[in-house]
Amino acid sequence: MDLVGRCQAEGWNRIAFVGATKHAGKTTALNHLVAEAHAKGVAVGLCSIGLDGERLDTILGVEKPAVHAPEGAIVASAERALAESTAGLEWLEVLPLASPLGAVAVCRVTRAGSVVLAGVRQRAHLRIVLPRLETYGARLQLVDGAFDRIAAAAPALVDAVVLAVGAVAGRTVDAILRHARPFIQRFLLPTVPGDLRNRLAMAQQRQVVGWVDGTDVHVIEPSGTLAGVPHHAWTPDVEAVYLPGAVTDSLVSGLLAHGRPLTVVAAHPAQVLLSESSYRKLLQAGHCLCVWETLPILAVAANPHSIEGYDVPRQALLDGLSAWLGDVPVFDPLHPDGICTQAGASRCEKMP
């Protein structure tokens, strides 16, 4: 599978890399398409949220795979952590965003090398910096999101993810694929019904709370209680709510005793929030739950090694995850083919 080629074929030019767990190969994975990248000539942008700049892992004490930055990418890093950067560096622009390792910078790479991305905090950031690296001539921006960090994964920022599922999640295939699960599946979510996104537009346009009560459409604005969804005061006719925040296993828990099916609308998939165990809930009580609007997975990247020193079968986890995926490709940044698979796919095919 030709990931830039899917990329370039879908309009896809801002793409985000989430990891479901700590050391489950977000970094390598990026470091695989930017090799794509590079070797179609298609120039890329680099930088990272979430990532405090550490070189050590503070949980486990091992070392974080280095980004490799080839000639001509832009990167936006913190000052200091371009410090530590082995790559060559032309410096272009100082950007207005201050950090704990100094202001965060946009530079070309002039001799190819690692780079040590640091400084983008918050979704604010990436809205200033990710127009400044196409503006230098990325065709391709990439964000390397930290361990617990989806905040890059909102349809605002980016076109697609980059899902990392590794080994280090559990000792068999089946183990990471039940944690995988619930992780993947918010971006598997469908859209809302288009009679509902009529009625509950008010409410997303405003970011408040939002239900629907037969002919009625109701909202808490801003100064009421966004926590605590009014389902108390509901009628039996509520047959959907739009909520803008994180949709979380507190919040869905109030909901599951309503009388009739009801419709749960988070914003986007990096809203969900919710556990395997209260999804399947919400669903046996009649339920259902989508998105306002989705974000399309590029790929997902299945590791088979943990740091643990542990390996799981890796044509096993990659067809557990290519069979309920869909057309999304599966594959193994590390295998030397560069191994990738699809729903249905009866072999390992080699990337070219």
Second form
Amino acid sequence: MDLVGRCQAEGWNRIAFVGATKHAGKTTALNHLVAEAHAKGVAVGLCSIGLDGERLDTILGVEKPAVHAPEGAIVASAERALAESTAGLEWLEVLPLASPLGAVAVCRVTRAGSVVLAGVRQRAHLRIVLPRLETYGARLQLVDGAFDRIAAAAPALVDAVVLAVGAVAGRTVDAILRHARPFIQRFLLPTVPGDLRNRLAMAQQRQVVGWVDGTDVHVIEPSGTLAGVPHHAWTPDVEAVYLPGAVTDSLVSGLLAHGRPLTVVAAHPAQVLLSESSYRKLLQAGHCLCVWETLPILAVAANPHSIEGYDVPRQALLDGLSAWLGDVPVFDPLHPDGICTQAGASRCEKMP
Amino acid sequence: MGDGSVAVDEVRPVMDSSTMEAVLWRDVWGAFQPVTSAGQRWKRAVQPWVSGQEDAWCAALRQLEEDAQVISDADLRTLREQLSRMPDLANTLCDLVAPAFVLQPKHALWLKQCAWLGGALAEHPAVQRMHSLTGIPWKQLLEMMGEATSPAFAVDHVGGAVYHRAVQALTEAVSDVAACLRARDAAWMETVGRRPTRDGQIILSLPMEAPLANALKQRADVRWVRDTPFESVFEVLSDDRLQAALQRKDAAQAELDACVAAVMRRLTDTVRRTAPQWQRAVDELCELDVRLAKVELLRRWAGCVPQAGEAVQMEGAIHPAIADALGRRGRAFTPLSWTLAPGVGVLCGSNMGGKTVAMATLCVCQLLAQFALPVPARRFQTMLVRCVRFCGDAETDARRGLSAFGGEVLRWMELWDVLQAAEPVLVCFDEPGKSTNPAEGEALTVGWVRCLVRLAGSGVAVMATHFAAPLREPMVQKFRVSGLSSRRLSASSKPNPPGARTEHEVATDDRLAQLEGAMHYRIESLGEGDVPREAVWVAEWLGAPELLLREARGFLERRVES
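Other form of same protein, the form predicted in complex with its partner chain, not the form predicted on its own:
Whole complex next, starting from this chain.
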């Protein structure tokens, strides 16, 4: 499977890398895609998002996988982080983004080497950074997400995600898959059906909570939570609710007792922060969960080695993920030849 | 530019905070928008021209006039857009003074962008027509930062022979390492059919590859790391050739790092030696920005360039902040025309007739003119004054134990001080004496008029009042706002029935709008006349209680009879 080719075929130019856990292998996956793009002559743009302890660790000398930037890559990073890079850099622009590591600058790599990516801390920053990377010629823009930061995985910011699943999440393949399930599941949620989409459009456009009650549509401020929404007083006719903010366990628990099947609509996958048990309870209550806008998965990177010193069977992990993910490529970046697709998944374990 | 050459008088500034607040100066000043950091700093520091600086002020006005003639709207947009990308070099140029300071790539990039931008702007026909950015060696400054073909900066551009040799050495060392790794990988492929990972590991699946794993455990060129139930992991040890190549690479990297530091120190010294040129370049770009911002303001307000004269002549003037506020409510500001000779003017007229707005507009136009900025008027002529003061409503200050009248008297004392010490001044009084009993209020107002006749000198003092006596004073110019047109008011609809505010079908807001529609805001010279009597009418129009109106009218009639 050719990941860069898949991006080109689908028209995806902005890719976020998100890890299910710390040390899941997202930077390794990023390096894999960078190398593949370079080999195909596709210029990449690189940045990271998040107040990332891992990157600070890098600067403080703790060993982390470096991002290897080939000649011609465009990088956006903070001054002090750039000073730690071994790549030769041509400074193109200093962006109006301050960080504890200095201002964020955009540079072109003139001599291949490692780069440290830091300084971009918020989605609003990404909205500034990504167009600049593109302006300077990066056809494929890659965003390395910090641990537990799914901020970049928003459809308004990127076109697709690479999800990293690592053995650090569990000592068996089953345990890893169980942990990965809610993390990945949110990207597989269906989009809201057309009729409900039309009726909830006003709430979505205004980014406020809205619900469909028979033929009526109601909206309420503030956006983001159900706080203040009189869902206890809803009539049984309420059939769908749009939630612009995070969909959490506590929020969903308030909806379980609703008297008829309810369609809960999240804005996009990154806003779904449900545990597997809450998701299960929601479904058991006859409700369903969908998203207003989905975000495609470019690939899932599987890392069978844990930094705690143990390994799980590589092929079993790849097969287990593949069986569940269908056409989505699953691969181990350190063994790129072993990219596993559904076709190769005959020996896969069942998902727990 | 009217700038640092003017000393700031902190004891008696050209305008004080009460005046700024009363005439909504901050809103007006906010409309003047330089786009560079240097231009914005200039705006924060600039002082207005004052009397005695007429020559420089007139030169600044002439420059604005000429700039407005040679810059098209399209030029203005293009140039300001380009200038908005100008980096802020203030701190960098300041830091250069410190001997230990070394430019970082970010600073070098900013310097280069400045030189690049300055060079490009200097060649723009509109900038050449403005005779701006001349005499700066833009090309030389750009070349100083290397690679004059782009605004980007890289150490590569200014590196020199030693640096490039260090880069070459590193490149070769990296190639050597890669060649060694390729050879190592090929050897492993040949002997065990497996290539090490990028991390230099061999990972064998168990139990299928257990024999191979056992064989590897016997070899000296590989270190067994661990076995898991699924895999056996080995670290491939570097051979002597690879070891040496890695050492050469580390040494070359260290050598290159040292070269980079030396190059940046050398570049810093060069920039430091030419710091005055860089400072002048920044100043010139700042001046261009300010000149363009003035022209932009002129166009936005459809205003005029003020002219120097012996009297204040305002034609078709508006107050931009009040006009904006009215515009948001769907109403329009009536442009004002007013001529005031040096001396004292008394302005009377209807309640809500615009006396306060007229005086605030006068102050705003005068202040803008003293900054050599465009004025939101069809024409504005004036002379420079030393101070502009507005004396408006005083409020009760319970914490200081001051009644409204007490507060007003304190403000009078401040203005008295200014009138004694500074000359000429523009001072506006908005209904003085209204916070005390009318007899004494009128007496104090007359007192002020008589004092102002003596103190105003070549300046201008204006007083808005409802009292009649000041209008009978000699040697004052008398004005009135035209006031209500009975025809226009009765044409719109009938007044609110008295006392019907809570139950009447027409909202007060609509009444106010109709009142505004019937009001002539024009300022007219007043001959021998009396104070317009429209207050009871306005009160009736707004729905004041009938009993109140009847009593008021009865009182007025009895007073006339007596």
